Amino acid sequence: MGLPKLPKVSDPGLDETAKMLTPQRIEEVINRVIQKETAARLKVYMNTCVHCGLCSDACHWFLSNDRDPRFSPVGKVKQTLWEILRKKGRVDPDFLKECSRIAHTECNVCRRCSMYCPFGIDIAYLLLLVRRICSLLGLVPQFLQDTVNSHAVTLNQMWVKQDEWIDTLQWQEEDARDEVKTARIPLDKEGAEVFYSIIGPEPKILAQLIANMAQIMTVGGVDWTMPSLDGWDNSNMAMYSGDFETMGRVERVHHEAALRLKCRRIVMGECGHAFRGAMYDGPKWLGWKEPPIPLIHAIDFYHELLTSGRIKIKQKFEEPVTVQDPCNVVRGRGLGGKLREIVRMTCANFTEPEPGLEHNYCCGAGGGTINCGPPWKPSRVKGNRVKAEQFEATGAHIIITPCHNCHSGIEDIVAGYNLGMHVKFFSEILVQVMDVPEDLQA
């Protein structure tokens, strides 16, 4: 198994940029993430490590890459920031290309490196502080850039339009009630118990989704809302492109959007990406303690309706499945448990990948990688060969993921090794299992 030695990326975000800078731009930029933006713990972290390499084979690129040095955690740090740092900044503008290159492109931030370093390190912490770096200097992928530009904007990834919104929850309401007469999407409502949030792409190119979530919210008896104006978009590339600023200004509007509406708490549809932006990331660049509001990711949200018996099970789905585990929810947040006790519940064959839970491999596109778009895609899906191998073993024809990147990423790894297997978000298995009560039946 395996895909052809690959061809040389031409990328206008890092070629043309890297023609514009000077190396007195570059290297008052470094100083000044270096001095102003860094503490004790780059410090500590540059001073601990003792190049042991016991990181390389937690690193799904390393293994896939055959075990090549260039590829581990610690090679990508060496090949980056410890020249930077080495070089007091005094770098040029070909080397920080390759800086952006290796760390936008090579490195999914996933973390599962970080478990397996005798000393602790987070090395994705260092890997995105070059990608820190190079976005204040404009080197970002051209198609990563773009989607931050959108978010910049229009405050939602996909540049939706504010009628489009509003005409695809109109749709989506309509199709919703062809299952479930009385489902809706209401909009501003204050004061509900729920306010439902969802990643960018979903209007755009996964609307079936919201049909979905009205029709799970009906036969839940949920309290819910959706916002009308700016906040419904959870998503936010510009964490992982290094552009904190527009990160920041994108969480904040999320968070107040559930705050006008008096909302008891958010709940975050299927995206690893979104939590860890919207409870982790844009809190602490804010300067916020905490987050303002309440919120749970998806997988929370099913886990309660279906233990408390708000939603019942009428037939268990009957295909064999297994999971991916989003990095950012399993070995981040812990509901690798809660994500197989809802797959249990509703599936009736389910193989565990190995390894999983928090060991499990990352889907190879979280972390922005897969923002970097097309050119990108054959070395994302060549550096993921371990997954491909880890879903062949486990003889299923469905993959249940409850994470965007996720399910975009193993469809390219499903396509590009002809794994021939199909990929579901879990709402997908829900609606169809789910014991609609007979006067909600359309």
Contents of the next structure:
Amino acid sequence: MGLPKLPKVSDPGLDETAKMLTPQRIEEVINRVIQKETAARLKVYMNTCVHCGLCSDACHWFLSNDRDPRFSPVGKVKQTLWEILRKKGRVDPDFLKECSRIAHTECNVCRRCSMYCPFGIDIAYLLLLVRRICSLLGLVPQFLQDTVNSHAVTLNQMWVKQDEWIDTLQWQEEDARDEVKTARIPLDKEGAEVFYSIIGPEPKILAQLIANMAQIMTVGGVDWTMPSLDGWDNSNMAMYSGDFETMGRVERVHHEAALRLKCRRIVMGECGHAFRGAMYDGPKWLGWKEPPIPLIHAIDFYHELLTSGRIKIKQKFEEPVTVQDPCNVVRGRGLGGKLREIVRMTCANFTEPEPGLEHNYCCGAGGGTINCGPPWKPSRVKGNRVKAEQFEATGAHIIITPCHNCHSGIEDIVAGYNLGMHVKFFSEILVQVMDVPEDLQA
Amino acid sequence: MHQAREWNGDWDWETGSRVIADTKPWNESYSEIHEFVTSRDGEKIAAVVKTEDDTHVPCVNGQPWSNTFEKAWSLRFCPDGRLFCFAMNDDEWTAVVDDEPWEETFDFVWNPQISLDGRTLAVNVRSPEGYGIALNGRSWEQRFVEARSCVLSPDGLRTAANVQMESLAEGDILGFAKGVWSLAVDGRPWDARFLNVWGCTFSDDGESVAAEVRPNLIEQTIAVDGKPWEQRFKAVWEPVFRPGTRDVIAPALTGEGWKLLVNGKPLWDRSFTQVWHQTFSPDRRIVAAVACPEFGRWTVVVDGNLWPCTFSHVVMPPVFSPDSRRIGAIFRDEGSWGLVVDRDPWPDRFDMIWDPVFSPDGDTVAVKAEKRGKYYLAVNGKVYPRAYDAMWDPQFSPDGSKILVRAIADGTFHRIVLPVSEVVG
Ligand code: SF4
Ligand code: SF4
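Having seen the form predicted on its own, I'd like the form predicted together with the partner chain now, please.
Complete assembly follows, chain above in first position.
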């Protein structure tokens, strides 16, 4: 094709595990997945695609890699699933390693391309199917597989032990009291209105976000709880590695923890993929058409707190801000409008990103891609130059990102392209600007 | 629940309402009052409170314990009326029962498990040597890299936990795939190792244990006393023993969908979109489970027969009457909660509802339910009109003719004994 060679990345999750594969096993797994696990839509998609390439301009990987066709959505499917189907599963381990590279590390399953395909072909679904095959064959990038192993063992994605979790909540409660003197994190409170769940990195590396939330909940007068045992982590990288059995287990534990505590609803922290897993993919695998109890994303919750007046703003945040629209809650759930409303209610100087809302570019970290770890970081950052250009054009100093994957991915982009900007969760803005009534002040 | 007859015979069953404690003055004495808990007999109400000198102490009917703590949490009454909590002083944690701390202290303690008769208490512990379990104040001799559960045998004499046998370096996916998890019973691990061990359960005589295991990345099955079933599945859920036998029943995802299996073979000749929470009747003869016969519809399945009514969101684990004749399960349907008893849903719907409580003869069923922030007692489908600010599960007298209601109204904790006839009219 005369295209430059892509840098070789070593990853024991692909290199070592590929050595254990046999042609029989590959063929058997592929054909079992294609025959038993795919819906009619696979056939429809494969027969409908006219190879027009209109999806290409949707993909930040394609745009950021100087329109290299290998990074176009249809190009990724062509290099993987088309070959797998054409050869009826008779493909070799080296080919499958390439499939994992493309499907796990070079597609964020962000679904932007589906909006540009005249037939609405869900290319992300096709690439998730490639991931499923790879996962069943043991080919998953090491760091992503390690995250999935953590989910399987601990029901959270960061190997957080049960005692560490409770201990962290207890000291975050103390920290929160430095600002709001009555702040509490009520553990296992039966019948609370809100079951608040978060993602594994919060207790592990961003514990102050939990203290922030304890302040917000207390000032908002919210009757809330968190579970002392498993089920507190709402994230789900197994959904993205292709290990749907672990995905189902994680989601069941999360929802059943809330059901056991008799909470009226689940409020999820600022994470996009976690929302997708808890709202759509997880319940569906388990037989629930919808989550068994109402579930909302943090954006919705903050919107409720601010529009109902339960939280009032003391003084708006002055520094220029823009937002990242997380794919799973904006393209996937339509929360872009509410995101702008809460940003405008709290920030004096907001600039829209272009493109924005459902047309926004993915952060490049989503879909499990950032969890593929350091070996894949250079290609991930290179693959999202358009995101850096988009943010730079806003002139903002702060990028508000109500999603953990976006947060980490954009931090990498800010550093990689020397943007000199800062990334914040919305809760970090809110604790700074909210009015803490005098009787609650520490 | 079938033990209620033994426990509650000597409770005060005189009809009428008694004020046990006015909790309003607690607000003046303490800067903070955590969640209230009450004893089953309704004679005590307690909460962890924060004292003037910033210590935490459980306060029972207004009387604080003599011991005070830097931290205290997980307060609860045991079924026999003793009050339990976890507490910490000088960075040392332990369990405290009725103001008596265990002698042994730990780096951390959590996950209390209390036997049905309330006499046995097991908890997860971490000490500098590693992770384990402590039973009634005495911890396992063995410690592990990690222990992630605490399961008590029905007689309260034995404990089990899924345990990590070797530590793994960060990101050691190949080491993980070899299997470093096992199940330890009374501190002794199985010889077998798996990638994962979950959902352990004891046989009713405490002699045998079964658990979900994952022998490799893509297969799951059930292991009994360390020996996996020959059959392998994509996924399984928690097993249970058929009482009085060594037969193990567990849901598994087979090529035909989810099935209930007994010792690896189909229990019933049908599969489901989902099936879980299988439960045996007290007389050991009937098995009921939560089933999803078609995507997005949920019901109860009893000995392989689906109840005709289905619900849109969720059905919670079925509850048998003590005489095994009746089954009730709470559900969420089209946005509200309800109760279905023996195939018939109650007409009333609620914002929240708690598991049903049957009278000893099974004739009467009572629940605690919530509507617009107020709590109500409902019996045999009739909602008693008195509303409370807080309430605990109702209890029946041994002859089933009276109901004990534990409730808070206007800051006062009441112990109310009502004739069933008055409630059902
Ligand atoms: S990254 Fe997004 S736009 Fe690109 S191929 Fe994947 S789903 Fe499509
Ligand atoms: S836009 Fe649609 S039809 Fe055209 S190449 Fe892409 S997926 Fe195929």
